[in-house]
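Below sits a lone chain in structure tokens, taken as the form predicted on its own.
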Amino acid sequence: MLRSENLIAVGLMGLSGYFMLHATALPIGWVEGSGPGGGAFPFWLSAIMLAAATGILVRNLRSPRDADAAPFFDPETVRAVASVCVVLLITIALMPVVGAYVALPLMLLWYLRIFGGHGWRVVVPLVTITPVALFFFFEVTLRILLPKGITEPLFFPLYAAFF
């Protein structure tokens, strides 16, 4: 297990760096007059990622050997992950025909309700807010514009109160 755990760890810092790498082709830092810059998130984002997959490399090459012989994931777990990363793979499709302010929502769902099993008194709050709140978080106050497919026209009568 700790083997499994090691490669992984080390994937992700490989990505990290390689995320971190190409953040930097836009700016990083605050810029004037604007906010953060392109690359920040992803920067500081990949930066957390690399830390994080450190401390778990760090872990386990200090804790004893002997836990090696239990298996990494157990089917129950295979299965789930891999409901969640189709689930994943088609909310991406989803974002240049339908935009973002769909398909998040429609993945939320599935997510809470139906893999989770939450409640409506849960999930519908969650998935109505949600979008809102991207909204005002990524278009209004960063000025960073998410994919809106064929609901753009939906939101020029936003662009007009906010721009």
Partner chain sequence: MDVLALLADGFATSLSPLNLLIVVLGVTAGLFIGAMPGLGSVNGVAIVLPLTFIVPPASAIILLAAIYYGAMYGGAVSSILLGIPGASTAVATTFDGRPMAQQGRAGLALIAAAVASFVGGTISVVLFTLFASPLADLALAFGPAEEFALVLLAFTTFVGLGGDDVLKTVVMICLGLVLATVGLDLISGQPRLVFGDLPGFYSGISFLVLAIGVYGIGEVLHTIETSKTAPMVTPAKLTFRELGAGLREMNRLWKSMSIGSFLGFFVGMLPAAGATPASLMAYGIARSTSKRPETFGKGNIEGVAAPETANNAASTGSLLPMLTLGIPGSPTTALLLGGMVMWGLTPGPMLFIEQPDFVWGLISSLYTANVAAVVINLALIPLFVWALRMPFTVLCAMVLVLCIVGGFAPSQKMHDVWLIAGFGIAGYILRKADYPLAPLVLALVLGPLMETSFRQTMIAEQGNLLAFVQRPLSGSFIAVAALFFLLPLLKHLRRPARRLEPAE
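With the form predicted on its own done, generate the form predicted together with its partner chain in the same format.
The following holds one chain only.
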């Protein structure tokens, strides 16, 4: 628990330092005639964040907790959560390549069938109805085009029918 907590605090410290570095691209002090510079707000707030995150780290190091406190992650949780995260990232990476209408049903298929262990009677209707509903809601009604990637030509007849 404690080690993960410290890692998070260090991560936040690093993040605030990174923000401060970027904020210095614009003036962080007083600019004659136009008040505080554009970098001032992000710079000084990141500085407060750095101080607070350092405070959390120092406090953790100074007051060690029970050794038998619950672990931050149990292995089973890590496996479940990490696999969903990986699949989510793969889905997003696939969207511009093979299109939302291939990537999202694939994700649903994995989630419901493999992760959720549902029978085909649940999986098949959900995997087929969801993309159809998305198409009619976003593309036909709202005129918002979802990414299609290489599947774009397949949609030309549908565009012709609905637009």
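For the two forms, the rigid core is made up of the largest set of C-alpha atoms that agree within 1.5 Å on superposition. Positions refer to the first chain, counted from 1. This is a predicted model, so every value here is computed, not measured.
Shown in the overlay between the two forms, fitted on the rigid core, is a CA shift at residue 141 smaller than 2 Å. Once the rigid core is used as the reference frame, the Cα position of residue 19 differs between the two forms by 2 Å or more. After superposition on the rigid core, the Cα of residue 105 moves by less than 2 Å between the two forms.
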